[in-house]
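Given as structure tokens, the chain that follows is alone and in the form predicted on its own.
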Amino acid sequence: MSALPSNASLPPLAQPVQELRGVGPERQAQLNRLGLFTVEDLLLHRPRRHEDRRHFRTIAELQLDEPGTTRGKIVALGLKRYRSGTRSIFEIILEDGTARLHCRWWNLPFMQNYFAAGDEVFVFGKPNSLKPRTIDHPETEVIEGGEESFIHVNRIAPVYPLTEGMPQRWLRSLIWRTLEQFGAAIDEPWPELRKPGVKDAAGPAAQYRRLPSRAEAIRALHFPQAMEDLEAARRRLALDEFLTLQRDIQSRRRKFEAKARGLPCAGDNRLMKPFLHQLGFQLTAAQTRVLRELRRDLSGAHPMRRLLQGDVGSGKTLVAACSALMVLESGYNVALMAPTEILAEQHFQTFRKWFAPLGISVELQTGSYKSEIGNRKSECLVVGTHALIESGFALERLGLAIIDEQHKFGVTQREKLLRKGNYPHLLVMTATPIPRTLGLTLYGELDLSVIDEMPPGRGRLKTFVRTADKLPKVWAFVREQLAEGRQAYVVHPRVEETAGGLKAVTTEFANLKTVLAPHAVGLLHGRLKSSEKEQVMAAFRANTIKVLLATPLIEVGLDVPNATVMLIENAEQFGLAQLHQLRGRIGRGAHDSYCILVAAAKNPESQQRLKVLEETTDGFRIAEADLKLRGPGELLGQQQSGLPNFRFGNLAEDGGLVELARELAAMTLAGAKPS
């Protein structure tokens, strides 16, 4: 084994890549572009795939539109230019004794610099023709002899993500040498978990020990002995990622509880009893159970930190109102933050209607409307948008911060609201059901409550997927519903028309008024002034506007029980969770409701995806499907979510590993005193 690099002040795996043999300034810049700055970064550079170079298809065995790996010798090559040199095609022809293969690259003339007649070449790709056998833009690698050829042939070889100017063989050789040089320096991050324990024969640590060591996993990640070694290596490295995150989450929670004392906010029921009496209906069993959990937290030794999940229409707002009353009874103020002015204003109207008879002041704080709150003597509830976290807003004796539609806010915004008080209680709510795996990762420091029951007395909600050519029948159905006195939402993905051919509310408004005449149609989108938005919404609530044509900004917060139709055009443009949210605007009254998803007929995959919404109204099933289809970054918004970029973990598939990491994190932190 060669000597370690000379930068002895750093641990071996923290050595910069430029210290490695063969890495000059140009190669260093290329590695840096791939996000590889240290030896550890390089060793964790995950291959895009592996090729079993012990077993090849002959060229004659390649099948149309099936990916395959083959090899052959270049017997001809050439570059042809078209149209005064503005277009070109470079082609090599390979032969292996069974057939010939044409490999072509369009408008990449520099490819001629990488090949010479007589070269042996690996090729990976999908043949798009068999007469002659042709692959356009395949992955290729020239087979060279020499002492390191054993790294590239007659083995399972890694194929890495590259950057311009970096050959696959060079990177593979560099990683091989780096493994040889630094393999012994790969330590176990939690050695205590690798020690056998009699009591732990089937417990979390035993599951951890059954996985490869970290050093074994990293070697198998690059150069496995068998294809089945790859998944075990990935699982071990994914578990390390999840465990690091869970330790951080649990450590933060421990430190928080060590220094923060909970405000006594359980209340005395002097407001709660008359409030529940004036509702005129019973809470569901799920709402009652969740309220018991909240009261326990509000009277606990530490500030409440709780996530409330409930499907659209399950009654989260009512639970939030009851928790606010407990805090108000205890002599503290409450702030409720919503992501949009429309939702904030609706909450303001709802809470004012509920709380005014109890003598409680409800104030509104948005970008376009500011209440004069000042130093109020009596307790109050302030409903607002991001305006609540601006430096100019202050609220004395803040006992509870409620955040609605939490996924629309970033972690930083949540912390800004909490800093308006002295460790107030926190309740975050979401109607976007979060798969458990994602919840443990994203909201691991929060306790979880779920309202898993819908209020009685609601009509059935039916969903239909239709293609655009069925629109005439769809509009006829909408007119029937309007004639019966119902109301409808029509959602388009854009405010203004774009090159993609997607429908836009501003261009479709006049057409819709004609199609649905004589029923009044209103227009709602984010570019309207706040006063205009409120005017349209008030008319829709009052049933003077029968149809609301809107962008997806209505996905949260609107509650108009008489609206029984939700028609969404270009539905294939939306995620399943967002469509489920939009669908949640209907089905809130006693009448049956209908959600119609209109999608492009030419895309069978989109049609199949939307069928999930036809089959179920269970938001958690839909969220799980959305997570698998789009991934967590798309589902929640990577920037807002605060999710780390996992190299190896897959939140859509690794639920068991996340659960295991949570248990292991608690074990490693047990007995540790918060610092």
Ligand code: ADP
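For clarity, a rigid core is taken as the largest C-alpha set superposing within 1.5 Å between two forms. Computed from a predicted structure; not experimentally measured. Numbering follows the first chain given and starts at 1. First, how it differs from the form predicted together with the ligand.
The chain shifts as two rigid parts between these two forms, and T86 rides on the other part from P339. The two rigid parts differ in orientation between these two forms, with the smaller turned by 6° against the larger.
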Given for the second form:
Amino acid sequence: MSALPSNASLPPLAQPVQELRGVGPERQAQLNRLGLFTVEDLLLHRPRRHEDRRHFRTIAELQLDEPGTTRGKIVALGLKRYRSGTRSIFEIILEDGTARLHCRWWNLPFMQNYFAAGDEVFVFGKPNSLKPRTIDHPETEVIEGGEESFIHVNRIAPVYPLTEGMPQRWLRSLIWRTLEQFGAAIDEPWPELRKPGVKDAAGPAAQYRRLPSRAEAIRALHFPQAMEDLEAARRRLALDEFLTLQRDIQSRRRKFEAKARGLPCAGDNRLMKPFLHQLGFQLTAAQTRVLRELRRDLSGAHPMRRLLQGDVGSGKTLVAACSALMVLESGYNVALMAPTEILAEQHFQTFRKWFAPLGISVELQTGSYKSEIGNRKSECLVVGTHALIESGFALERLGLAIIDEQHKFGVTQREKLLRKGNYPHLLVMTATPIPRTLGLTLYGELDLSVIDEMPPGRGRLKTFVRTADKLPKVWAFVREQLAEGRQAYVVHPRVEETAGGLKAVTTEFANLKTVLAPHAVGLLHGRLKSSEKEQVMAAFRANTIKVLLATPLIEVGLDVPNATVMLIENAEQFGLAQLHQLRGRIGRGAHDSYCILVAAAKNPESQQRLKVLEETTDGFRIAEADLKLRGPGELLGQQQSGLPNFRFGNLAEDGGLVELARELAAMTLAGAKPS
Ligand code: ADP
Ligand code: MG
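With the form predicted on its own done, generate the form predicted together with the ligand in the same format.
What follows is the whole complex; the chain from before opens it.
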């Protein structure tokens, strides 16, 4: 066994890869390209797959179109060039005593450098013909004898992601040797969790102990004894990732609570009472419960940090208004930030209507519209867009910052808004029903309130998936709805992205006006000037425009209860969660509503996906489905760059592990008494 590398000041696993035997400058550059800089990186380099090299198929046993591993000896090989040398095909022919196998590579002439007649070769791939047996572009590895051959054959062998110029065998040997050399230096990160407790057979620490040790898991990640060991190893390493993150989240929260005092903002009901009285309807039980949670926070020792989750249309705005009133009653100001000008404008109008009679001034701050900020004499609510976090904007005595449609903002923007005050309370609201796993990961430092009930008196909402050839029928239906006095949204994807796309929506606009005449059609997209957007929205709200042709810009927040039709073209282009948000623009009034998803006829798979929306209006179920189908990045949109990159953890599958990590994190931070 070689001595420890020379860079002795660093802990063993932090040693740079170039300290390892056999890693010169060229190999170092290749490893770095793969993101592997330290011994630990190398130990955690996850194999793409494993190959059971204890059992092979003979060449004769290979089946058409079925992936399989086999081995054989090269009996012939050659490179043919054609089209005056611009194209080539390289072929090797293997034999194993049962049959011959042709392996072919197109336009990769350098492949000939890797093989010689007489070589023994592993081949992994899918035969695309049996006469003769042929695999195109298989994965291959020449079997070499010598002292390290046991690393590569007669075992379950890892197959790694590589980079140009790096042979599979070389990396496998390097990782093997690194495991031999450093395996003993792989410590348990939280040893206290692995000490058996007295009576904790079912507790979180006991669950943790049932998984392999970290050292065992890392070894099995590369060289498992059995294929079944792989998943246990992955789970252990995933749990460590989640646990690291949860500890981060929880210790940040503890530090925050240690230094920040909460402003006394529970209010005295002097505004709330008359407000609720004139509202004309009752709060739902869920709204009332959430308000109680908020009031407790607003009078608590630490500033509130709360996420309010409620499906589209569940009435989050009203909850925001009531919490704002508590703060205003307490003599502090409130800021409400929304992601689009249209939504900020709508909130501005709603809150002005609600608060003006109470003598509370409501102001608007957007890129294009700024209220006069003078010396405010009494408490106020400022509604705005990103303009609220610009350096020019200031608000004294900020007691509460509310962020609507929080998923459209990043963490930095949230922090910027908070910095406008001195530890104000924070309420963030989202209608994207985030599956719990994601919520704990992204918003772990926030407390969670959920509105799980819709206000009463809503019409039914039906959803239909239709192919584009049914559009004439669909238009006839829309005309019927319009004739009954209802309004409609028509949404096209991505119309604002390219000049060509923009032209498409303008053409569509003319077309739609003809198809739906005499009903007035308005056009709304991101390239319009703010004043134009406002005009169109105002006309739609006032019911002079009957149909709004729009981009997904309208996805968030809009509340026009008379609109009962949501027609989405090219619906297959959207994620399910986003479609659910769009659908949330309708079904807000007493009339029945209809969401029609028009999908390209040629894609039955995406139609199948859209059926989920026909079957349920439960946003949480839809988000779960979306998470499974498209992964967290797609579900949350690129705004959520805050999502950590897990090597082993999979947020769509590992719900239980995330929960476990949260409990374990709390235990370790509390001084870790086992369960
Ligand atoms: P979201 O949760 O999607 O932001 P909104 O706050 O826009 O939903 O509310 C949707 C609609 O429901 C609004 O028109 C609002 O006035 C109405 N609403 C909210 N709460 C109630 C309630 N308790 N009873 C009846 N209608 C309500
Ligand atoms: Mg809303």
